[in-house]
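Let's start with one chain on its own, the form predicted on its own, as structure tokens.
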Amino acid sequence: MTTLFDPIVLGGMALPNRIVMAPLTRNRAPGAVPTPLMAQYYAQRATAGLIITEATAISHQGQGYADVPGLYGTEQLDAWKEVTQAVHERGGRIVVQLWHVGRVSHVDLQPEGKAPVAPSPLTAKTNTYLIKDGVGSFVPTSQPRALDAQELPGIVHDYRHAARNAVTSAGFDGVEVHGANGYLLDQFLKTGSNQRDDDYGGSIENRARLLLEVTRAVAEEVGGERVGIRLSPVTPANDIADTAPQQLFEYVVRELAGLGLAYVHIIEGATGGPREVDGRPFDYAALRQAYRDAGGQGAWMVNNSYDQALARQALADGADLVAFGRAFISNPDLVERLRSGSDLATLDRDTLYGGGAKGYTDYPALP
């Protein structure tokens, strides 16, 4: 029987285990530039089979929270290179999550204080995170404007350019397209946020068009074997919903099957919340089968509140990789703790967002 500690080949990477560090926003990159503290943080967790970085903005327009990193400036890329080198020196593997938040932003974070962009001018009933005078706080998102269809090739180009920068300049082993959690690509996918009547709205095929164009462009740029994608069929995160998610996401994964991706990363249920969302039933086994039936060969990664028992069952049921999120924050040596059956350290929730080393790089490993 496959275990968490068995190796696996993922695209062009040989992973020593199937434990993945999930993306975790920590708001510790002032000016969107990674810091030496971030290099230490990720290097501490290099025993993960794979590290997926915190979501990283592909452009200034794509930023939605204070002090999150970017991939669009030379200073950012040079700083990320220090991070990837630190992880590689510890024998780790690291990919960066490519992010455009769409409407989940605030005018204070946008270029020239302009409105955030979205498929339709519908404000997300959610909050973003601002830092003023050194103090962080959650505030409501701003009213977005609808993207013109003529702007969408530019968005695709931003993803393509960020992917190339990540691999060739910053030294990442690959990239993950963030198509989940109510951000821009997910906003185009779902009926609750997409009310367009052009080629990017209405039918499932039209609503999936931008996500597929982006993923295809990124795969063409850096090679499908270096690309993963994250999807969240039923999460309510950031005020997102769809009237027929099973039909929508089975179409999406069938279309992704031919791109030669390294992996498909699925959030089961509500991100960081219940695995079964009230009123939103979903058959994840059928989703995986739709991908396989369409010829998809990429690894199947599952995510959301997994412990070792649930992970063992997921692997038995056909998953290839299991992503762990907040457990990696307080347990830099999570792989060894799981292997030895040791207790997990407790998470300090007060230090999740913003700040310095406290609650970031000061969690001790086992003796």
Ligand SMILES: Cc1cc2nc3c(=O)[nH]c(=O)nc-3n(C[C@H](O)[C@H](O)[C@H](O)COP(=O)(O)O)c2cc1C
The other form holds:
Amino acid sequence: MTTLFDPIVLGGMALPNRIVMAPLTRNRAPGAVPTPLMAQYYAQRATAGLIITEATAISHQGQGYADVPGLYGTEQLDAWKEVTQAVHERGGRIVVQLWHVGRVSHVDLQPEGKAPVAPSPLTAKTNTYLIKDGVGSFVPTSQPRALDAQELPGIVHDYRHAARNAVTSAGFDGVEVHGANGYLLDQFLKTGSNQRDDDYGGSIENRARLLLEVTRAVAEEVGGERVGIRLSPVTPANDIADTAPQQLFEYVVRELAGLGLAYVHIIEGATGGPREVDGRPFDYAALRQAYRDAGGQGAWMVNNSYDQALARQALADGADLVAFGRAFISNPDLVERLRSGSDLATLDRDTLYGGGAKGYTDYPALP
Ligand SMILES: Cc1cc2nc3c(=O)[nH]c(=O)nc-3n(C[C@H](O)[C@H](O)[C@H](O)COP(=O)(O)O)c2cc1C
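Instead of the form predicted on its own shown above, give the structure for the form predicted in complex with the ligand, please.
In what comes next, the whole complex appears, and the chain from above leads the way.
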């Protein structure tokens, strides 16, 4: 039987185990530029089968929180190169999560203080994170404006450009399209945030159009074997909801099946919360089957509140990889701890977002 410690080939990458570090925003990139401390943090976790970086903005417009990194300027790419080199020197593999936040932003973070963009002018009932004079605070998101259809090719171009730079300039092994957690692509997908009456709203086919155009463009640019995608069918994160998620996501994965992606990454349930969401039943086995039946050969990666026993069960049930988020924050040597059955260190919630080394690079590995 397959275990977490069995190798797997993922696209062009040979992973020594099936334990993935999930993307984790930590707000430690002032001016959206990665730092040497980030290189140290990721290198400490290089024994993961695969590291997925924190969400990284593809454009200034795609920024939604203070001190999250970007991937659209030379300075950012050079700084990311230090990160990828540090991980590679430790024998690891690292892909970058490509992010456009859409409406989950604030005018203070947008170019020229303009309104954030969204499928429709509906404000998300959620908070973003600002840092003023060194002090961080959560503040409500700003009222967005609806994107004109003529602007959408520009956004697809920004994803394409970021993917190319990630691989050719910053040295990443690949990219993950962030289609989850109520950000731009998820806002287009779901009925609660998309009230458009053009080719990008209404039917499932129309709402899925932007996500599929973006993923196709990115796969064309860097090769599907270097591309993964993250989806969260029923999470309520960032005020997102859909009236028929099963049909929506089965359509999405069937369309993704032909793109030759390295992996599909599914958040099961409420991100960072319960694996079953009240009133939002979902059949994940049927989702995977829809992908396979359509010819999808990418690895199937699962996430959300997994422990070792649940992970073992997921592999037995047909998943290929398990992504761990919070456990990787406080356990840089998570792979070794799972292998040896050691206790896991607990997480300090006060140092999750912003700050320096404390609660970031000072969690020790076991001796
Ligand atoms: C501090 C923190 C930051 C996160 N940042 C991201 C992110 O940048 N991108 C993303 O897709 N998910 C993000 N998530 C969600 C995690 O990737 C993961 O889905 C969630 O923590 C559930 O997995 P776990 O139970 O293994 O922690 C974040 C979660 C936490 C706790």
